[in-house]
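Only one chain is given next, in structure tokens, and it is the form predicted alone.
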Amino acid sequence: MKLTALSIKKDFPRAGRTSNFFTAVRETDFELCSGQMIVITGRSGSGKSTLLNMLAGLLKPSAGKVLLDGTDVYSLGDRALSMLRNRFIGLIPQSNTALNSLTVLENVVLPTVLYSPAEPPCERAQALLAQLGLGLMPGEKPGALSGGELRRLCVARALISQPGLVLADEPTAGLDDENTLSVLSLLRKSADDGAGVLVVTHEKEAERFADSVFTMNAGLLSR
């Protein structure tokens, strides 16, 4: 599987000022493969968060395409990519989007019976918390956890279908380095099994499981 983005880059408006609009990412080429974890470093408001939204299929560039496999994922309607990205994409965000409705086992599964009548793979999900120090919380709602289990719980839940891609949007944030290793190992492993990860981070220790490391400054993506 591969990621593409051709030429993309994003710019937002904004009212009372000189310029009316500011640019975010500007013009970018990138790439991820299977078997292939790739990290990108920066500071906070750099564009790291809007590049892998963009590739996330979740905001559309301003200008360029973003391919999967050669399709043009823009092209397609809502449903036909929203149906794209729980068949082939396990993003991690940033933000706790755990539903607090369900328990944590649910939300783990969550992905893979939105679209399938299969049954859910509970035993998968057990492991995976388990791997992540949540093996004795499954039947916890999300409100009983802290901030750092709620990011473990989307790591479990973005890996459950062993997706061809992976998106990290700072994966380890506000985890201790015996949960940071946990999480970074996993990733890792994902990229060794096959898929294609790529992890937007302050962490220094997530370049040494990296294949390439890259740098965000100002909207401009370098190596």
The other form holds:
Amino acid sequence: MKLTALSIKKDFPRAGRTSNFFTAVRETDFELCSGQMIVITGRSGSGKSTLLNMLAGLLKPSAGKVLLDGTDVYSLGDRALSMLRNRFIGLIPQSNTALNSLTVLENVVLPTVLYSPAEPPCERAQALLAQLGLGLMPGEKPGALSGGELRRLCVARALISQPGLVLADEPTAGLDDENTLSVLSLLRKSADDGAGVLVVTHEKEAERFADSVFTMNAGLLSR
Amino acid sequence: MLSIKTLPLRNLRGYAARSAAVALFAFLTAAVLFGGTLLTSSARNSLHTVQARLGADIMVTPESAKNDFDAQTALIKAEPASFYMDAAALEQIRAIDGVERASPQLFLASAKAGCCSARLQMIAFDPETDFTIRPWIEDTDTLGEMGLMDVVIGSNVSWTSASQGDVIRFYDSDCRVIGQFAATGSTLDSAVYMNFDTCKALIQACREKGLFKYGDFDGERSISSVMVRVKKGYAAEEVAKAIRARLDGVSVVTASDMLLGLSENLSRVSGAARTLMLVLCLLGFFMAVTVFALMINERQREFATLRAMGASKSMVARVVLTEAMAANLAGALAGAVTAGVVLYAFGAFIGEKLNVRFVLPDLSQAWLPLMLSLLAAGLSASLGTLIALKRIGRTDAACALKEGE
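Form predicted alone already given; the form predicted in complex with its partner chain follows:
Following is the full complex, with the preceding chain placed first.
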């Protein structure tokens, strides 16, 4: 599986003005292949998350193309693009998000039931939760979890479908050293198992797990 | 098992307070819509039934009965009364231009004493000339022709079931109940109908007990009222004026005068019910939109999370719409059922308090207002959801998923 970005850029209109834009991501080419773990570091506001969201099919670039195995993802309709994201991409968003009405375990397996009537993979979810130190709280509601626990829930949810691509936005934010290590190890293992993994982070420790490291500075991606 | 189909229900349970608020507004809206529609349509039907049952265009009663009988309110609230005039009035009325038919009636009030089953208005009619009561008896299941001591009772009259048949007792005389009228929602429902011979026999029984106070009553020459049907092409008001001019000592009222009290109350209650229904519908809609707008704000990240894990916009919309529909319809159904139960169980009491008589339809006929109430609740939920979804559509999932956004 190969995710390719061809000359993508993203402009946002400045608040309160109609004709003035600022560029969050300058014209960029990028490639993520199966079995590869890439880490992008950079200061806050440098455009890392914007790039990741464009690659995830959540944010349409102002110019350029995002190709998944040759398919221009933004040429697809909403349903096809959503199904593609569900099937091939595990996304760890920047914020700690979960559905408050579901338990931890149900939140983790939720991506697997969106388009499939099959029994959700609860055993795999339990195993992932155990690896992330949440093995004792599958029945808890997200409201009862700490910020770090919610973060790990998001990691488990992104990995539950064993996606071909994992796009992680600050996956270790707010975690202690031990949990940071277990999250990064899990992401590395996903890459070793064949997934293409992109990690956007401030965490220096992540670079140790990466095959390639990029830096983002004022919307420009460089090695 | 967790699935995309069960997710809305899980969300409703997860956000119990919000779900309860949505359901509560739907409950109130549907209860008022269903109850109000049922009440006003029942009152209107009742008015039409009374109008039809009244059958006469003009009613003539002795002027001396004024203290006992007010024609304008008699159909809403009337104490059983007895009053009499000379039967000569009947021939005088028949001779007036514009009168097509005129038929006498004889009234007798039963006593509260133990000799009578209940305090009721007895109305005797002349089978030869009657055109107001007989058509209704013919439409009612009766046990054959009405003979001596046979009666047909109004819908509110109960009687004791005896082993030899259904009997009702007045002045220690048993009358055979041969039928019962359908309800009209007026005082006609509390009357007992019989022929002249039965009424005269009961008057005699009343006399023997020393309870009859009308010394001038002449069994052969006394009547209580004359019901008049006007010829086609004549105005009831004009004929009534002619009767007033020709006869002394009588009170002449037209059917529209008699129905005035009923229709005035009906208009008052209908107007109030319509206003209340409109206000509550608007309020219900406004609250549904407000609650959903608040919910969207509160759950924007949840919806963005669903989008991030691959839910399409239409899937998210279905989840939100199903939640709204389920909460609204459950509330609306509960509201309509509660309103129905209250109306059917306490209809008489409510009618008395509102001073409106109404006959509720069979439950099988209540489905249309029920459907309309549920439709209104569904519509309110859909509109509220559409506005909420528009907002979801405008919100960028990527933006909603950013820390601190």
